[in-house]
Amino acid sequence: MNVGIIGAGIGGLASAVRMRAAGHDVHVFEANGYPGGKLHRKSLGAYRFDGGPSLFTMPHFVDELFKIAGKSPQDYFNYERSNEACRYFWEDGKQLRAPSDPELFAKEAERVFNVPAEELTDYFNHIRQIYQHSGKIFLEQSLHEAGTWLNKETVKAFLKITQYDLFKSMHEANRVRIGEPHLVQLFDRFATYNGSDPYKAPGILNVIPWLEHGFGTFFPKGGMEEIARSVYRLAKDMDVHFHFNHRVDRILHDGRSITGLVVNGKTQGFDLVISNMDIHFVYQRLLKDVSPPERILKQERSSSALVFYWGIKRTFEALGLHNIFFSERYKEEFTALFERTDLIDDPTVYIHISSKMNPSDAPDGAENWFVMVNAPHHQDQDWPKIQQKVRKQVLEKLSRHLNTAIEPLIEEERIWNPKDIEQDTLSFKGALYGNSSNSQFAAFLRHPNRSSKLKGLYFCGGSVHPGGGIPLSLLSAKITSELIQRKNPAHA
């Protein structure tokens, strides 16, 4: 079959590999001049930055793409495991260098916070069980196909899921199971991995730290952009056809089935179309003649980000690859993000420094700081005014913690706000993960991977099931390809 893919983000790239491995003729159309979507680079002078996602977990989902193509992953893509997950800093002076390994984490947390290591070991066992009983349902299958729910194993697993804090918030579950305030805040912060509020998101999402500590954290050689670049190289070697600077104008159909695409004003026929585009823009721009699923599209948006790319002409031994400086007003921070669409004046600050692992990303004696604070999605706020206020607050916070004036060390700078994110990545309202997960039913209210109205139309990427982030976008491509195989067995 002739397959058209809209968008060369990681979901679109993975879909292209899977469709080509199944024997289809695949054409990928990308409005930008490069592959990867949010997985791109930014260069400022002698500094290189990962433009978007900075954390790499579950690399086996990437390796799987090379294996299904009959290739060795190491010929295209290499990465190394990090023994340290993150360095955490609190305003009361507490610091934790968190090992990736759960047992070592528990021992280090016991040393710093005087919490019995057995309690944290029990916590990790609990969230591991959440993954084992929920992963196959919520992450690796379509929730919108009857066959998923007719499977005995699925029903059995779903009955167990109700035991795993589905009706508590992440914060409530962590407060009950852990108690120690610093560690509760540490585990609450994993809600931000899908742009949600830990005081609202269901406790079952405490599975997220298991993805980091159970599977480990990794760093791709060459930086995060190499994840997308390597899959792109693989797809090219498989004879996938890429068309950059080609914006799709419209999805064509006859009212029942897909017939093709209009690209840069020209009509091209396709048997199947897979869209990696944000689902809001699919209906707003490409399917104007199809009634949109209003209930799904009206769900609360996820958070966005305000990012400062700073070339720092000094190195800091106190900092690692990933670093978090917590706010003392954590609950208020999320209330501001989701209820007032604003930022408090003491935001939590995250710093990613890829030059710790890849020294060529910064000049000798310098570091490339990707500095991010959680921000509300774009609602016509005055971002230039907000970013200058937040910049000052972040500099004060970091200067205090590191006992060094940071602003004089900034040699290069660029700022990326939610409005920029929407414009640059076509993420609706700059929301990084599509919908938030601030309800027990959020997973069911994500857009399906298959159109119920138009045969031959499928969806992948962070704005549809199972969610945002690199692993889930890769899984969305897998779910989509499996749906296509089941619906079109003669061609798969």
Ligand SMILES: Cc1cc2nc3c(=O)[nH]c(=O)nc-3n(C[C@H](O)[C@H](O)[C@H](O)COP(=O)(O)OP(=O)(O)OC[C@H]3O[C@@H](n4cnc5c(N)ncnc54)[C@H](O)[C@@H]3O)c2cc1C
Given for the second form:
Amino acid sequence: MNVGIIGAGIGGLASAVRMRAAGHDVHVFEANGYPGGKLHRKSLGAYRFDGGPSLFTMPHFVDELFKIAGKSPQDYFNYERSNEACRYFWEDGKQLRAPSDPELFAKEAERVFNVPAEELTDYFNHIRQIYQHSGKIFLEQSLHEAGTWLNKETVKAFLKITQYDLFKSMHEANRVRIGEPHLVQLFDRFATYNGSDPYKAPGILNVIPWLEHGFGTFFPKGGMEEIARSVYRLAKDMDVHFHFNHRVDRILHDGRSITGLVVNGKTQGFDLVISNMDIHFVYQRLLKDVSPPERILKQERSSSALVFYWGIKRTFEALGLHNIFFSERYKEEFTALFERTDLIDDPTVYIHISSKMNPSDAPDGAENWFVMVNAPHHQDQDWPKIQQKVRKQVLEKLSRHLNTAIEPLIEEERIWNPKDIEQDTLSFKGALYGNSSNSQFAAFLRHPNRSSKLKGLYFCGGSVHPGGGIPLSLLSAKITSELIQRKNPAHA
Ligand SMILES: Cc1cc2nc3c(=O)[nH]c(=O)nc-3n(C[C@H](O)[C@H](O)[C@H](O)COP(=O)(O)OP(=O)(O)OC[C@H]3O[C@@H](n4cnc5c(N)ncnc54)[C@H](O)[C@@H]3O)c2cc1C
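Would you mind generating the form predicted in complex with the named molecule now that we have the form predicted on its own?
Below is the whole assembly, all chains and molecules, this chain first.
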């Protein structure tokens, strides 16, 4: 079949590889001049930055793409496991260098917080079980196909998951199971891994730290952009056709089936279309003649981000690859993000320093700081004004914690705000992860991977099932291609 893919984000790239490996002729249209979408680089003077994602888990989902193409992953993509997951800093002076390994984490947390290591080991066992029972149902298959629910295994597992804090918030579950306030805050933070609020998101999402501590954290050689670049190189070697700076304007159909795409004003015929574009813009811009699924589209958007890329002309021993400086007003921080679409005066600050792993990302004796605070989705806020205010607060917080004036050390600077994120990656309201997961039903209210109205139209990427983040976007491509194979067995 002749397959058109809209967007070369990680979901679109993975779909291209899967479709080509199944023998189809594949064309990818990308509005930007580079592959990867949110997963891209920013260069400032002698500094290279991971532009978007900074945390890499579940690398086997990337490796799988090389394997299905009959290639050795190491010929394209290499990564290292990190022993340290993150360094955490609190305002009361407490600090934790969190090992990735659950047992070592429990021991270190016992040393710093005087919490019996067995309690944390029990917690890790609990979240491992959540993954074992819920991962397959919620992440690895469509929730919108009858076949899923005719499978006895799925139904059995589904009945079981109600035991996993589905009706408590993540925070409430952590408060009951862990208790120690610093550690509760540490585990609550994992709600931000899909742009959600731990005081609202269901406790079953406490599975997220299992991805980091059970499967481990990794860093790609050459930086995060290599995740997308290596899959792009693979797709090119497989003769996928890429068309950069080609924005798709319309999806064409005859009322029942897909017939093609309008790209840069020109019509091109396709038997099948996979959209990696944010689902909101698909209906708003490319399918204006199809009635949109209102209930799905009105779901709350995930949070966005305010990112400061700073070239810092000094190195800091106290900092690692990932660092978190917590706010003391955590609940209020999320209330501001999701209810007032605003930021508090003392937001939690995350710093990612890829030059700790990849020294060529910064000049000798310097570091590349990717400094991020969670921000509300874009809703016509005055971002230039907000970002100047937040910049001051962040500099003040970091200077205090690190006992060093940071501003004079900045020799390169760029800021990326939620409006920029919307414009540069065509993500509705600049949300990083599509819809938030702030309700028990969120998993069921993401857009399906297949159109129920138009035959031959499929969807992948962070704005559809199973959700945002690199691992889930890769899984969306897998689910989509399995659906295509099932619906078109003659072409498989
Ligand atoms: C600042 C930031 C930090 C993040 N941190 C992490 C992290 O640490 N770990 C993690 O796993 N995830 C993280 N994420 C989320 C992660 O980046 C995304 O969930 C994932 O990359 C989404 O991939 P996608 O397949 O949906 O495509 P996207 O990256 O959204 O790309 C979609 C592509 O489609 C193109 N496109 C859209 N419309 C059209 C059109 N009409 N015609 C042609 N092309 C079009 C766009 O130009 C874009 O390139 C972060 C994101 C950001 C922005």
